[in-house]
Amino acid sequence: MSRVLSGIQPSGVLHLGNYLGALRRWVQRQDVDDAYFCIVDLHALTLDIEPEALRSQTLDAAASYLAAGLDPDRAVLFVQSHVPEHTSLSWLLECTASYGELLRMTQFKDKGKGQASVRAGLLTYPVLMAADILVYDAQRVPVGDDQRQHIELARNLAIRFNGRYGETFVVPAADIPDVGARIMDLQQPTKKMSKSTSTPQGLINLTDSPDEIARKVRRAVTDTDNEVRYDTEAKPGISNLLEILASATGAGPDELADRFSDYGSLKGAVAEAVIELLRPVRESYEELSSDPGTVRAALAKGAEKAQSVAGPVLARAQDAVGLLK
């Protein structure tokens, strides 16, 4: 069995982005790999959250967690500021690290670009992501295409490690789908699906309702022609939601283009198979969200595993350096 690490923030209810580039594929990795999946809430201190929010919606990521499917007894789900060993090894590799590759992360140019003000945090974060992937000697990292930078950043501070002070780290792998990597705006179809940018009506959180969800694929932007095409280039909204569908169906988006002759119809069935995916979802989110005991006993115990790997990671790095013992 791979070692795979991936994580989500807990800034809002998470959405339909985050169950087919994430949640759904980490729920099929559970029985076939060694499975660590966490929720990055020390991340989400990058944007502007109330401490009560964060509190509230890590709880709501970690049942959102355990209703797409994640099993406390075959994965290991925690929450990454309850392993200390995660901020630790991001000192270490921000020493690593240079301040010129982070100004080159494309996110941090994106999030920061006309604010007079920037969060060290937001430039940061890249070196505190490798440390989380890289503190489980994690082989294979599963992620959206836009983490593509920050999982090659990873391997590079690795490499670099291991070169300045011997083989401390597994050198990890991004693990990209090829359907559904990147769900984009209902409303904004050149721009990702994302709790921090979206607006309202672009998102399908996992709890809507199957009336919000028909609302919101009804009124996705497309464009004038009807002519139901996938490409992404030309057709940016039409390409989502068969992109979508396809993620939903299984079949290919310009098969599925074929199938239809007008945006209806194509809006119709992708409203339909939305609808049917999260139902499930939905159910077991709101059993789980009246039961928050449930919820941090799965992440107690997920911790304790957590950190029985993470600890002797962390040794081993600083030992490399020539940190006292």
Given for the second form:
Amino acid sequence: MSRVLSGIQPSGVLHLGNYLGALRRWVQRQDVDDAYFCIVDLHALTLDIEPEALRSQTLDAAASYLAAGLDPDRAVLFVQSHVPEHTSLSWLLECTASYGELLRMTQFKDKGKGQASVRAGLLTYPVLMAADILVYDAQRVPVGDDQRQHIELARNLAIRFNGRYGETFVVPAADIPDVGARIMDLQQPTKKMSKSTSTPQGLINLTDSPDEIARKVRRAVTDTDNEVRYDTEAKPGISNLLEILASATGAGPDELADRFSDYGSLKGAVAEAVIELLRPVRESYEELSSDPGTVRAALAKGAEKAQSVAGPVLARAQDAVGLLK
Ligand code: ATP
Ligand code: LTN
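Please show me the structure of the same protein in the form predicted together with ligand LTN, now that we have looked at it in the form predicted alone.
Every component of the complex follows; first up is the chain already shown.
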């Protein structure tokens, strides 16, 4: 069994990209791997967020985890801030990372752009992410394509720390799917679908009704030549729809392109596939959102288990750098 860890920020309602790039694959992992999945609430503080929104979105994200099929008896489900070992380790890793390498992170450049004041946490965010991973000795990290650079940093920090202080950390590897790793915004198909930057029309949320899904897909931005072809450079909107359909059905995007002769029929098929894919998730989410006790109980159990693993790893790292016991 290999140890896997991943997380999603409670920065908004979870969307189709989170589901296809992360959640759905986590569910497949929980029986074959020793799986740890957290809600990374501390990461959501890197951008401005109302305290009440953070609290409720954290609980909602946990309900989405369960609704997607994660099972607290088969995977460890928890909230990042409930396990303070993450932030303790993060400091040791901040003293391992260099300022220059953090400045080079593309997500820092993108999210910091245009802001009058950039939080220091936005710069050190990938170090906290490295701590999330390393504090569980995780071997694999199932994520979408946008996290590739962050996982590379986690690897580099583990290798550098091990080189300086002796073998301490497992060096993790990214696990990125071939299809569905980068679902694009329906209104701006050259940008990824994102909780914090997409407009409501550009996003398909896990909580959207079938009608909302159909409307958003129908209005998705395409191009004017009406030829269904998978070409992400020349036809980003159509390619995104093909990618979504491929991810939902298991067929390849090129093969699917041959089956449609116009945009209308492609959009109809995409809407139907997404509605059916998300139907059980939304129904289960609705039940769970009226039952916060079940969600909180799952998180409490997860935090206890997570801490029992993270504690000894943190102690190992503290000992390695020379903190007095
Ligand atoms: P934010 O906008 O707050 O950064 P996000 O929507 O980009 O949020 P994250 O919480 O950063 O989502 O990511 C959680 C997981 O979902 C990560 O594994 C990430 O790679 C994956 N993911 C996010 N957006 C997409 C997408 N558009 N396509 C595929 N995977 C995605
Ligand atoms: N940075 C990630 C979220 C994240 C994460 C992690 C993912 C925080 N810690 C640990 C995998 C493993 C993001 O913005 N998607």
